[in-house]
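As a starting point, one isolated chain is supplied in structure tokens, in the form predicted on its own.
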Amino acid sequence: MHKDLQEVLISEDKLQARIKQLGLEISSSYKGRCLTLVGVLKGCVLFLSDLLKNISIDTNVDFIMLSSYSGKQSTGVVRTILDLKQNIEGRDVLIVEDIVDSGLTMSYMLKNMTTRGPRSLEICTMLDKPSCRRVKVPIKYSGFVIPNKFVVGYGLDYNELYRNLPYIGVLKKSVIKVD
């Protein structure tokens, strides 16, 4: 365990054993059809890349960049900072995200998406925490619920560290500069 972790919530062998699991509904879901992961960066790219692997249809990927976060906090505004590459009119769509929390970032996405035209629109979290919801998003593949605590691992980072740890952790409140 790093250092800077009080705890690992989530250890690799139960991320990667649900990622499978995931990737085996989605296949089941979307048989026959070609479908389209929307990766938001840059939290997703260890969990698309995982789950990618354990999807058996043909897919295709793109991704895009949204902003929310300074630090810890979520800014409560939404910018797009890379936009998709392709156009996603008529296509099975996926967004596969790290975390939802508050849900505004997945709320700005969802309405920002549907104005494009897909044919089906849904969502993909390797980690759900519902006890932070400002706005109710319709989550249909979830990873793990997890509770209201600071985690990093696996993608998700504090200040763009962490992201390399193979597990999801608790971040030490020490390690958290306060603004």
Ligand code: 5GP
Given for the second form:
Amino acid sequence: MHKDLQEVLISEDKLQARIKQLGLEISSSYKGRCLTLVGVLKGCVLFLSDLLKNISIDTNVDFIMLSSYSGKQSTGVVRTILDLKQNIEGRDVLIVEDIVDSGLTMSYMLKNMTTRGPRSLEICTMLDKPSCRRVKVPIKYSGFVIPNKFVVGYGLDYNELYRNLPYIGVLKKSVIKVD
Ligand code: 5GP
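Show the same protein again, this time as the form predicted in complex with the ligand rather than the form predicted on its own.
All chains and molecules follow, beginning with the one already shown.
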């Protein structure tokens, strides 16, 4: 375990086993169609790449980068920093996110993607923190429901560190800077 963590919440084995199941479920739901995964950068990268390997139907991938967090606090204001390269009109779109916390980011994403006229639009998140929800969002596929703890690893960062950990962990209080 990384020295800055107080605990490992979800091990690498558990993550990989759940992602395999999600891949099967998604492949079966979209059977006979071509799926467009829209990854929300940067937190989605490890999850999206492992999920993609477990999807057996035709799939294309695009990315969007949003901003609402700095450090550990959400500002509540979501902005698009980098937009999709593809036109998603008429496509079956599955948004791939690292974690749904307040739901503000996903709510923005849903509104933003809907204006582009996809054939279908659903959400797949690796982690779901329902106790922190401020806006209701319809999550179709969820890896794990977790308690109200600030987690890092497997794509999730704290001040741009820890994304490379292959598991999800909880940071020690002493590592978190209070501003
Ligand atoms: P929401 O808009 O749902 O509050 O938050 C979504 C974004 O906030 C996520 O994509 C993620 O980047 C960040 N976030 C929310 N909770 C956590 C957390 O526990 N750990 C980390 N590292 N990021 C989080």
